[in-house]
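As a starting point, one isolated chain is supplied in structure tokens, in the form predicted on its own.
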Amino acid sequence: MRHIAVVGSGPAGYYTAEAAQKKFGDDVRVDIIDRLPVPYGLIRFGVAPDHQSIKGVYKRYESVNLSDNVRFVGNVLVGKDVSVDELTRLYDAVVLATGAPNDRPLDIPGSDLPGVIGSAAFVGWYNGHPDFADLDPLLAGPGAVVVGNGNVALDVSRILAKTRAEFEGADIVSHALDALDHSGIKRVTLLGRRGPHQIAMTPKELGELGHLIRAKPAVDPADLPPLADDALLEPGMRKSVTHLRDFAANGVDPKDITIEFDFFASPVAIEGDGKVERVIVERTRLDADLRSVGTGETYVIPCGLVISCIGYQTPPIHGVPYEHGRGRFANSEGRVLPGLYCVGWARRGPTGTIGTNRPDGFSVVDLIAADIGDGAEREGRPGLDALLAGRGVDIVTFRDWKKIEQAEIARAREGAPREKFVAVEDMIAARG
């Protein structure tokens, strides 16, 4: 029998003890930790909350977890409840599918003044993280920056552009839904280092701007590089480009909200008295290679409101080597150290999408598979239970789960699929 463990619950998790399941049958057994009491990590809780569909994604892993030799372990955190070496001692692999959690560091002047944040607090926020359920964004306006050019800069801004009513069967957490519906936002500014062939931005999510009911997309046609040169494009990047060509051209839909492009925009610094009033940006160009260099004619843009997307890295945990540079886990194609291994994000560094994670936890088993062989004589699940039982922690099942998710539904307001609990302890009370 191969005893395993899985720290995280998000797609990486899932799609790992997925793999263990197909590779092995019968003779393992998986235990996925994590330090919430609900499942799923990053579709629960980054997913946006209007994209029920890809959020759907949770039923695959659901399958994974009514087998009988997947365990959900919830409400334990490992580095506190349990050390990584408690664990390797105790299952013949560990996998640290822990995500990238934590927002890369806006490193400029002014970047700790109140109404700058990352967009992992502003997402968890909307999203009814516990962490960041009282964060209380200032909303006020007119005027908020998006720092960034890439699908997660696009779903803030849409959130802070779109109508109560547009909000219709997304399970945005009501404390969010009250407070955008009185925002005072009526210019959204994202800002990009380089120009429109360089965005990270998917068609799907591009055009979705196009049809809100209250805010429109601008772009200054003086940015956009010659028609011609879209051929060179590959073809989802083709029709993004393509989008933002339609919302150069769209000058005359007066809407209440503008959501900005603007492109070749660097900010170099956060100005206020004791809170954002203003962000100083220093007009780029692009080099030879396609990098983005100053210009050093700088202006300034009227805020009270930044949002940093400018990346995420995954949080060390103590004695698991890291690579502080690339804010990720210190791994050769997944193996961290003998009976460690990681998956996703915490392997990678973010880049994908939810879908990458699969061949990324198959492959990982792969090693796992020629590194234990059948296993070893170890403890497996009895001993962690053993070891959580004489500390006092107070694990969450997927039975547990199963409770809370029942409870969410049936406080849901009119058309929404849940009303999630944003506190731990609410979510504990909730299986009763």
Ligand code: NAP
Second form
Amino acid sequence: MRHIAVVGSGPAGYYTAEAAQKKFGDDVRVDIIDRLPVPYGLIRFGVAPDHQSIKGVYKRYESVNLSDNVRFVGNVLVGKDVSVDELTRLYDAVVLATGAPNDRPLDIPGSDLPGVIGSAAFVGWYNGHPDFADLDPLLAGPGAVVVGNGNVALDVSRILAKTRAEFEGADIVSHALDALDHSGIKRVTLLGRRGPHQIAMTPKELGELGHLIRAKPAVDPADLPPLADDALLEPGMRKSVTHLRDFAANGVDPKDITIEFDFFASPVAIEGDGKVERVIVERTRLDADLRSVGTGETYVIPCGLVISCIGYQTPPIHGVPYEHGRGRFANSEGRVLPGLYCVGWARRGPTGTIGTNRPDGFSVVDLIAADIGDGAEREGRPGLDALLAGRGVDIVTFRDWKKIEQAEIARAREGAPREKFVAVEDMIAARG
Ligand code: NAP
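Having looked at the form predicted on its own, could you now put up the form predicted together with the named molecule?
Okay, now the whole complex, with that chain kicking things off.
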């Protein structure tokens, strides 16, 4: 029997469990440990609430969990309730699938002012993450600045711009829906430090901006490279740039909210009296390696909210080697230390789609198979249970989660699939 502990119940964790099931059949026990009482990590707390079809992948993870060889162990914080060292003594292999839930800091003067937040916080707020339920973002408007030109910047801009009706069928939590309903934001400026050919936005997501009820995307035609240059782009990117060209051709449209693409624009300071009032932006240009360099020309964007969407990092864990520059665990193809592995964003950094984590899971299980052979008769599950019981840790099981899920479905507002509990105590209380 092989005993594997997976830390983190997001996509990388579940694909690893699925791969272990496929590889070892009945000769494996996988414990998926999560610090929260609810599973699925990024699917629940990262994927936008109005993208329910993407969130639907949780059904696949659920089927992985419905066999005896995979178990969800919720409400257990690795590093506090149990250490990584203890886990590596109990299990043949420990896989860190902790994702990259922390914001990369926007390291400019004024980024600590009230009203400046990171996407992890804002996305966590509208997705009901317990850490961010009390965020209370400053939505008085009229200006908001979103820093970054990736898909998260798109999610954030779209959520800021949607009407209540456009959240029909979404599992956005009610506290966010109500606050957004009273938002005074009329202009969202998306700052890209490079140009239209360097965006990190995918076409489907970018195209959505063209179909919002009260908001209209705007692109300055002068920022677009010559049309002939689009032929050099790979097909997905070409489609994205075609959307930008369509937005540039839109002309004036009397919609309530403008989502303005400001390319070649890098924030250099944030100012305000006690809270954000303006962003100082430097005009940039591309160098020969397509990196952005400042031109020295600056201008001011008045705003009451700044959301930086410039990427994420993995939280370090005491005793686990960490690559600070890249914000992930130091690893060689997924191996961290003997018996310790990492997978997904904790291994690669925060790039790629949810599906990218599937081959990651399979490749880490191949490494584990090569390293541990038939396993070393570790204690595994009973050992973890005894240790946690001795410390008074209240484990939340998958069966408990199903009760919590039922309670969330039962309390959903009309048209929504669920109303998430946003406090850990309420999640735990809901298991009955
Ligand atoms: P991302 O794709 O890496 O984009 C980060 C953006 O921030 C880039 O435009 C980057 O510009 C910019 N940036 C970085 N540092 C900056 C700085 N100091 N100042 C100004 N701009 C800065 O990251 P993400 O948007 O967080 O997305 C993470 C991953 O999740 C991506 O793979 C994304 O596709 C995926 N995702 C997918 C979906 C979806 O499919 N619906 C939704 C959300 C996220 P440079 O290019 O110049 O570095």
